[in-house]
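The chain below stands alone and is given in structure tokens; this is the form predicted on its own.
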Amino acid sequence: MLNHTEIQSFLENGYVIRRGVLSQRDIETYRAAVDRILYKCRIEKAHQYLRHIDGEKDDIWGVNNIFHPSIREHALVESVGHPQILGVIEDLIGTQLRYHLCTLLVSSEQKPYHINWHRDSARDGEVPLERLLARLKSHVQLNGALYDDETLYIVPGSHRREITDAEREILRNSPKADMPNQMAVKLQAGDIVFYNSSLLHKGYNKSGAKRQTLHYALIVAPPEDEPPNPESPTSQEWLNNPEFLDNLSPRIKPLFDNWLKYG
């Protein structure tokens, strides 16, 4: 599915963009599901796992744990197994995978959306080189655009090195400022960017444009002969519900089985 150049881009630059991989039918189906979720979150107040703008409880820019039964949408659950999502991730890091997170990123309604530069594993960006190199093929994070989206900013290649003095100065003192060598990831509806979460990145919807973005991550599962975690995961316990697990398609059920097995 991916060619050698695309795989090398992911390893060396920290990202690869696939253009037009979601069909118009996919886009319309997922938009309708997201609309229903946002109604439940914003109007019905049915879900507590939200990302708020600057602590404003009535303004959100994301919805975490979208497979919680309070807002679960079957189409989005199954979207994890979309050939242009799961197939690409398998090309990048292999087929022994486990679920990590599935979130929605959306446009805020009241205040501009602008979050600080960071690495997901360290808000201050300080990660030892050996740990960064160990994570080159450990996981894939993605943003799948359901509307045109220029919200993600990255510093290509920063996932392979420790931060520079100039980057450290920005992270400490002006974490929303322009970063040397930054790049806006420009997606049209149906495009997906797959990236390494150790990249220096931030979110900035400076135009205020409508945003609905699928934000998923899968990680490499331990070898099959590794003993399972004796304790089931304590977070997202609703994923351990037989009603959820028994209705998963064979394509994605191993992702959640591995999450439960290894924690």
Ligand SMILES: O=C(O)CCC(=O)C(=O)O
The other form holds:
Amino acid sequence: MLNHTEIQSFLENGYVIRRGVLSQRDIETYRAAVDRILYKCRIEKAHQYLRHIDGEKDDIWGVNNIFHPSIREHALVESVGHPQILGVIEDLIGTQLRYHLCTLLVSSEQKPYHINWHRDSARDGEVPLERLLARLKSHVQLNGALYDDETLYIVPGSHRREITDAEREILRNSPKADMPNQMAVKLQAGDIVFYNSSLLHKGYNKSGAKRQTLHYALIVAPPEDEPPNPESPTSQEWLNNPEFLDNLSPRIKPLFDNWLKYG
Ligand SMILES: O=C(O)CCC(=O)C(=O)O
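Switch over from the form predicted on its own to the form predicted in complex with the ligand, please.
Below, the chain from earlier opens the complete complex, with every other chain and molecule after it.
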């Protein structure tokens, strides 16, 4: 599905953008599901795992744990197995995978959204080279745009090297400022960017445009013959619920089985 150039771009630059891969029907189905979730989060206050602006409870820029029963939408659960999502991730890092996170990124309603530059594994960006190189094919994160979205900024290639002095200065002293070689990831509705979460990146919705973006990550699972982790995951216990597991399509069930096995 992915060509050699796309796979190389993911490894070397830390990202690959796939244009127009969600159909109009997918987009409409997912938007309707996100609308219902946001109603439950904003109006009914039915869900507690929210990303708040400046830590204040009055505005949100994202919804975590979207498979929690309080807001679960079957179409979004199954979207993980969309050929243009799971198929692409398999091309990038192989088929032995496990669920890591499924989240929504949305436009805030009251306050501007602008978060600091960071790597996901280290807010200050300080990660030894050895660890960065070990993560080149360990996971894939994605932003799948349901509306045009220019919010994600990245520094291409920064996932495979330690930060420079200039970057360190910005991360420490002005963590929202422009970075040398920064790039806005410009997505149209239906585009998906797949990226390495060690990239230096930030979120900045400069224009305040409406945003509904799928934000998922899968990671490589240990080989099948590796014994399970004796302790099952202590977070997201609802993913252990038979009602959830029994309704998963065969395509995505292994992702959640592996979460329980190795999570
Ligand atoms: O808004 C975005 O696209 C970036 C989100 C982000 O950096 C994060 O979830 O860590």
